[in-house]
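Just the one chain here, laid out as structure tokens, in the form predicted alone.
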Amino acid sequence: MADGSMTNVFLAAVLSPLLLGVINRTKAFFAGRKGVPLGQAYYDAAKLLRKGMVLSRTTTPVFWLGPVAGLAAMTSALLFVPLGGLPAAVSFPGDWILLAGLLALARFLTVLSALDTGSSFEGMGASREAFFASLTEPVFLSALAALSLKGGASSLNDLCAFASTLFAENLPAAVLVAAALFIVYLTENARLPVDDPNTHLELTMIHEVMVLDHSGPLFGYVVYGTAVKLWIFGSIVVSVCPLFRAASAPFGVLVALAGLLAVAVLTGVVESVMARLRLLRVPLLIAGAGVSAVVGAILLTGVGR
């Protein structure tokens, strides 16, 4: 474990929920509304917290052991994931796989207490959520892959340490895997034009309806855990972009940090300018998004050449 590798988990679990603060305020810029405070999130967990919580008599503990389990799994994956010149906490030969497992399982766990509640309206929920995770892991391993077969590199950090002068030698096949991984950091975390994460109309629900039934701490862990898969997914995104890499670990976390709210900035950007698709439709872009990660990966590793 490198000297301040920590730093990262303490960010994240700190600065989180900050960036649902300032996709909404840019939402409500966009809208020409005031918007809520940029630390709104902070005060919906910490409300969600000290409430009680109502548990219907058909659902076993499986049902509350989801999100509890769920946020562990998600703090877990924080250890492996870099931050500007800042390393991973955990690093080894192919973290990466697992740091997508650990994702995995959060999801997982959220799907089978989203089951225990015998509700055909959030298995439907379910369903829709583990359908549209069996397309995006690829995507998501494919670009990883696609930088770790060009570079040689056997960890995220290794990864990530190249990806900016990689990225320098060949632009077309950068802009391929940054448009992939944000198209899965969109749809993993449930954003538009996936999902409106603000939406409760049956039809159209993927993510918030799995999560309906829970209150009190247990909707709070849910909240938080959102914030904290943000964090992960727009950290490896500003990772592998050249525009937010910096030499110096102190000057780079800075400019990373500022990478995560300019990806929150777009996030939010894109939900007030895209409507949401079809579900027919998700399929088609996840499946696009595997074609950039395909294509980036045969300019970085040369084949056919």
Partner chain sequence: METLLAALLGILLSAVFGAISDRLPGRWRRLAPAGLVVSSLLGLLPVLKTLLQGEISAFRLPWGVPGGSFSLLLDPLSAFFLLFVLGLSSLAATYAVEYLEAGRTGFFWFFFGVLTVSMSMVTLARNAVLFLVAWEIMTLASFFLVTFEDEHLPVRRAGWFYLAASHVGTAFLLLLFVLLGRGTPVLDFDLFSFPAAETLEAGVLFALALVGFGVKAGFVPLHIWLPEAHPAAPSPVSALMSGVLIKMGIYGLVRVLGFWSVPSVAWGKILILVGLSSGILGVLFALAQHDLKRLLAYHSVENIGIIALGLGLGVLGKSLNQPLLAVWGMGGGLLHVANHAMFKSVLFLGAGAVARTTGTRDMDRLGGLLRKMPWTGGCFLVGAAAITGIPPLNGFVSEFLIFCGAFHGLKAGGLPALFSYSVVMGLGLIGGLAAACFAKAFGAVFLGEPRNGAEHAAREAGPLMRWPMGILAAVCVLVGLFPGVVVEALSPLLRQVSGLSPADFSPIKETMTGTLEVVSRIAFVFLAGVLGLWGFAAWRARRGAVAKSVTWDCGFAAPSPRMQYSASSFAQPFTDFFRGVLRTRFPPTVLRDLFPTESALHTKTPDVFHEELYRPLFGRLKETLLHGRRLQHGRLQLYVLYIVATLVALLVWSRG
Given for the second form:
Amino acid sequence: MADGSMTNVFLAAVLSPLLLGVINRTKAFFAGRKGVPLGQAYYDAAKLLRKGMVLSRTTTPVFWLGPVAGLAAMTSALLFVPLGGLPAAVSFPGDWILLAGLLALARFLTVLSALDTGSSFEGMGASREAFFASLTEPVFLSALAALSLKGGASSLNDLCAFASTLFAENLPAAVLVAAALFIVYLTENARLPVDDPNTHLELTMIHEVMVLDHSGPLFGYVVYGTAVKLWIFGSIVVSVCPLFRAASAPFGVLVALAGLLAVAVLTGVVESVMARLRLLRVPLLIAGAGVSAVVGAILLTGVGR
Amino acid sequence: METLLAALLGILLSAVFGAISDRLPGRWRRLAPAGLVVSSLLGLLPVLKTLLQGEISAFRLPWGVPGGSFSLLLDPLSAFFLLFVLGLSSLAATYAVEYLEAGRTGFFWFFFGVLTVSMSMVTLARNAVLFLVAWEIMTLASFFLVTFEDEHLPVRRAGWFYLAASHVGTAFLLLLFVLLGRGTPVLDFDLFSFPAAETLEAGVLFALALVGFGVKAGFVPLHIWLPEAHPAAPSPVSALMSGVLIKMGIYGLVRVLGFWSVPSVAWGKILILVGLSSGILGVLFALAQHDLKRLLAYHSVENIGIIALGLGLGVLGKSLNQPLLAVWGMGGGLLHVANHAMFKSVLFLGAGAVARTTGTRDMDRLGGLLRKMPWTGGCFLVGAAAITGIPPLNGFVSEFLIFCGAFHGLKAGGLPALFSYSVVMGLGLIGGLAAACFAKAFGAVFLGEPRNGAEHAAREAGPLMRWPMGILAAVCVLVGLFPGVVVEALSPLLRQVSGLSPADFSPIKETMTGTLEVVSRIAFVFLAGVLGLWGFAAWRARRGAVAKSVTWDCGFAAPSPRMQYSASSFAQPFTDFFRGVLRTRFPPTVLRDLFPTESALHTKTPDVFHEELYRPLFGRLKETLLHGRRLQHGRLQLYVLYIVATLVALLVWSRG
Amino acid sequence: MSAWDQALWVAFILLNFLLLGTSRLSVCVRVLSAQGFLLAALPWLSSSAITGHTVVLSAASALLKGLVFPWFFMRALDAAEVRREVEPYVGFGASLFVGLAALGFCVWLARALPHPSAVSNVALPASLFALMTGLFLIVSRKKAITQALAYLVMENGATALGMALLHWEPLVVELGILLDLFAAVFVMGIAVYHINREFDHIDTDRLNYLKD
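The form predicted alone done, now the form predicted together with its partner chain:
Let's see the whole complex now, leading with the same chain.
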């Protein structure tokens, strides 16, 4: 099992808020603004951790459980996410099921803590989040399972390594699976065609509205957890890409970080050039990702030999 | 074995005592449940011994019934199911003492005891006649328990529904055993002769078993009795029925499949298809329900589907001679049987506690109960998290095993790979939908503000109701934290159902427990993270200022609890997206006048299979059979003529 | 087969899914046009030799399916002044799901059917899938114009099947089919136009008024 290093975990712990900064700066560039500092998420999180809290009288300890367990689940999930050529800290057959499970755990408790406030806005956000997530989960799993169809790999490490070789062997399948994973990345991280992280109207929010009532250290956890989640899915997308995999350690780290930077910039570009989809159209986007994963899988079963 | 029989006898005696206890003074009345619990716990000793050590013990008495023999056998498979029959019966009985409180409960205890004993006999019986007799007693006893509150019309209706469905199933089983035992005078299981698995004959046998046991288990589309009977029954009975009674169907299926050492590939595929449809449709219908217990009943259908997925993979593995697939699939399916027994009972018991104190099961009328009932709410939360299959709880462990089984299937290539792929996708979808459904159920009932005012009177359940829930929830957590230990303990069972030699089996088991050890370590990392983060936030909260305020109301000055997102609104995106399947009905609200005053919206999601398949089918059947009423005219002479005619015809047929 | 060839076939499959999932009529028309060009490009990229047969076919396909028919449909859309939505009987999500199931079936069917071993094994399921998509669209969509579109999708499937079995089908048959098609689209276009003039809409579900 444990064959990798903790490098990825440390990198994520230190650098993940930077990704949010990069996305914001990219969007600012497209909008012709100067934009917030790259390290804004660090300042936010640090400041929030030092602040006091406002708690609603309606809430129970479940309200605490959302951010706390959310961040704990994200950091434990980091343990088995590879980064480019760097293997994950822990790797075992089926670890990506545990990854999906931990993400589901974080989401479940976040949804509950939103419902705990009794606010109709947060209930609305929770309902939409639960709906989209329930469609995204099978897509995520079927994209990864497609990769294990031919390579026979069963841990996230091996799956990503196999996927990156696939680009040379079976380009269409590789592109299809990678596209599905990228849409999952956008959906899970509440990015643009699905959810607008910058919206200012509670009615249109999904992810942001669920944490309206959190404040102080709890909201600090939420901000930091968002960054770590972005890092997790970003690393998966990067590790699947053959471009950002290099074997030797110091160089490998740099290449992988460059990959994450590229993914963040790409996210910023997507957010700048696309409008948000109507809520009713989002399921079709996710279903489209599912179609792409399944077609990839069918190609991998040997149809496209 | 003798200890076990003594324990069963003890339960039976307690049951009989219960039947007459209504005439006794109050304190004596508790003797029946006490005897039941003590005997059940006594019976657990030999069961655990067999389960953990793989020791097999038999018991046999001659029996005068044609084709019958009183032949019992306790092997790991029986012991595994018995563990839950006896364990859950004792917990449900403890709970029921407080739940039922006053009134004539003797009737209840009698059938409760009989149900426990008959379920035990079902798992032990090795003779078809004995099995069917136990099966029928089990059905009847549970029918009387379902209709315990028979002063309500819906309860009586549900009871008949259940009875009719069960008997249709039994008819198939009767045919199955008659076909299996054609060659032997005594219908003992070990005397049966089996046609080769790929023949048409074996296929017919499998189909009979699938339908016969499937009715009890609740496979779609045979599930329609579950959402009727579970809400009607008293909660401890619902817990017992959902926890173990429907598992008797799974037991029967596994037992019958075990007759073939190499089953047919097609059976595995059929089980996977059945599992997918039960799992996905079950959870979809659950999402659309308003009644908490009805929702839980549909989740039983979903979980039975997950179990079928595991079994299907296991059967595929056995028939393709892929031991890895067989062990992981079967293991996941059976472990899910155990896990479902635990978390579903906790949920039903919790739902019962809520319904008992608030007087309603309608989720749109509940809310904010966690502050009034922290114990019940906490246990319900553990059960809800476990059933959605998220770590670090037991539901995740069994789904993880099934997923891993599916990976082994993916490598097999060809159609098995396609089926394994659909298992992965289906389980993902089921997991996501179940999470949404239980976020809705827990959120609507326990979180937020009370919606209706009925909760002001809500009170936490007493100790006899709290402890069973607490124990079950604790077991859910423990199994989730130490899955490796559990699989190690179940290894005699897994070896039996996978049919492998010890030499083949042990390396597979080693990798299994090894993987689960890692999962368990990650779970502890997670828990440490939760503790650390919570501690930090609490420390900050103590040092810094914590202001208590109202929930953010977006500037609206007078928020009221009725403005909360309700359970129905939470489920609306789902019911809308899946409307093609669910057919949720929105009776149109008519607005009159320029300034309409009040209006209301009611949605209803009746079971599609009930509405579109069974109702028309049985309607036709009734029309056809009505012609037969001409034979039923009330004239005694003609009835005697029927008898004579039949007798003569039989004589001619047998001699001629 | 070359990687490009395979990529084109995959694109062909995905275009069919786009047809199933989109709600815009104009997108449907563009997809058809793209399919026409794809079919025209296919023979050039596959490993088989280029003959006069392929040149003629590919040119005809690009011209007719890539340009003429789409232009014709766009004009019909404008002339009929219909709402630019597809109006399905079966929802788009469900259609995608049916599409997946159909694709799985086609993969199975392509393996089960006897065919020459030289045929690339994406081509056969892909072309069968186009046939299925066309059939499903005819069944599940309301407007007459969608049905004309779906008919063309089916025809694309048939052409693709011909491409897949290129060496076994004479040129004359192909050209004959194209000619038939041209006539059929022409007739359908006129019919749609007239239905529209008569009824002010082109919903087929109201055509049953004509039955008596």
